[in-house]
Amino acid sequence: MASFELIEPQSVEEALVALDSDDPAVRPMGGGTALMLMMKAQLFAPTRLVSLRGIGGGFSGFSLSGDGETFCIGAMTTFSELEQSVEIARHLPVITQTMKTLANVRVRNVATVGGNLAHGDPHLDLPPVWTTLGARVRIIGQSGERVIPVEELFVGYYETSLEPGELIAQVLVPVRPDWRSFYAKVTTRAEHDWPALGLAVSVLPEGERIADVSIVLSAAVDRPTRLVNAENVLRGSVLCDEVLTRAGEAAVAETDIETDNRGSSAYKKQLLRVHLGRAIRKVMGA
């Protein structure tokens, strides 16, 4: 491993100092799980890391907003950080049911909920999460900041739409005690492995009638992508075998799904058609 420097600043204001270079080997470093494996592999071998381990400004930890409608979670906040809240686990139940199956208790208690987004990875667990939650990001830079949806950080296989130098500050996830969300996590191995097929839903339930909805893939496509035909083909209407045959049909047809060593695209197009009404009669109580 070729040797580099390692800044440890104290401050954002450090951090972005330390970030501003035209080089495309100095990045910023939080958990460093998934960079370290990359360096190890010699896929990318940085000049300059900058851990942002030491800085404050709402970078760590995640409280509930004062009108109660907000969680914003700090982007140096650890996955264990928030398997283990009681409050996440009232407000937001379906991270603390993603966290069960995600990698191990070793990555847990390192990785970052902002390092992981800006990864770009599409076989992550906790994008197609954030986005059918809604969730935002704060970005920030030495031009300001700006807030987008977590869908819109997404743009291809492994990239983002981060400018160089800018940071992930929060996750911003809006608080909906009257929608109901599940997360299917399909693996061809252990549960804990990269899925094949990654499946997040949430629903407005009405009585039987799905009033909203909103169903993210991820893992079979480059992206962390929202089934939108197939959206439209459940809102609104009441839960039964027919309405959910014509949703998997949907789902399959507007999506580019390839084969890889995890399935055939065949193989992942059927996934998508069982599971997705699975987690739709999971999340209606059916």
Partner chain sequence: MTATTPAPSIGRSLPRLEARDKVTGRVEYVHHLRLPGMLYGKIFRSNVPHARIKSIDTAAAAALPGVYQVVTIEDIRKVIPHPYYGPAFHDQPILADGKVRFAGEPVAVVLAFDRKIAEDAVALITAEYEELPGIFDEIEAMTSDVLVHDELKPASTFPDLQHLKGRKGTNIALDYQLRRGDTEAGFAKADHVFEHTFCSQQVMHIPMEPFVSVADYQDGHLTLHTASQGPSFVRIEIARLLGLPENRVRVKVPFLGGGFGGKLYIKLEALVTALSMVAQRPVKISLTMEEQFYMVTRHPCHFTIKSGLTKEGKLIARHCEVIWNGGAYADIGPRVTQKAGFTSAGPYDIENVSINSYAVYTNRPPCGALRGFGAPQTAWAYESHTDMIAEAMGIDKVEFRRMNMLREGRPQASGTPLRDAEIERSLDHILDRMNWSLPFDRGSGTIKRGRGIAIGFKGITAPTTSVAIVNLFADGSCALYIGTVDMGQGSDTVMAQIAGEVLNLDAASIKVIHPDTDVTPYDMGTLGSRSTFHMGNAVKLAAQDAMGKIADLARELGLPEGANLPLADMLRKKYGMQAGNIIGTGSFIPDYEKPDTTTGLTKKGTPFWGVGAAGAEVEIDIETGAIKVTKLVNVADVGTAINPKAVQQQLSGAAIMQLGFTMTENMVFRDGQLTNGSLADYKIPTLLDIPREFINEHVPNAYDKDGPFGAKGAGESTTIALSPAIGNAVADALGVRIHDLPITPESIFRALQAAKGTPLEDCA
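Next up, the form predicted in complex with the partner chain. The previous block was the form predicted on its own.
All you get below is the one chain by itself.
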């Protein structure tokens, strides 16, 4: 790779200055895994990388807000830090569950929450999980700060709504003790693989009834996608085969699933039908 500049700002302000450029080859860097992969594959040649390792502030560490209602997770938090956290396991067990099959230990040791989101890769495991949890992201740029739901971050295949020079600072996850969540990583080529589909579900159960539900599909589609019609079938319904079948059909009908090396469109639709039902049953404890 051709030589490039690497800058290590010590504050957000310095970082924003370093990123203030019209050059699309100027990029921020979290753990650097995805960037290194792209650089080695000669898909991306940076002129300047701005490492966010040293900027501190809300970018690192994670904690429960004073009111106990929101987890604030700094964008530079590594996956291993989340994986090993007792607090996360207690309040966001689906994150701990997802970590087990996410990439491998070495990647989890360096990959960061913010970098993962900013990459916009639809095959990643965490974005659909954050989405189903109702998480929001705090974004900082030269013109100030904004907070948007995670799902609004993804606008297309490897495409995010981040403006040039903007940084993801934090992920804000509501603590919802009555909800239950699960991430189904469905692989087709080998047990350990990128998912053919990722399915993140959260439900608010009321006995046998699904009081509320959120379903997010990833990997089989160009970005993490809420399955609104399937949610509508399920919301307010009592769990039964017929409802799950209808929800599965609604999910298939509302998505645009393309054939790729992990499976044909028709097969992945079948996987969606089956795994949606299973995931809902699982979180409903049935």
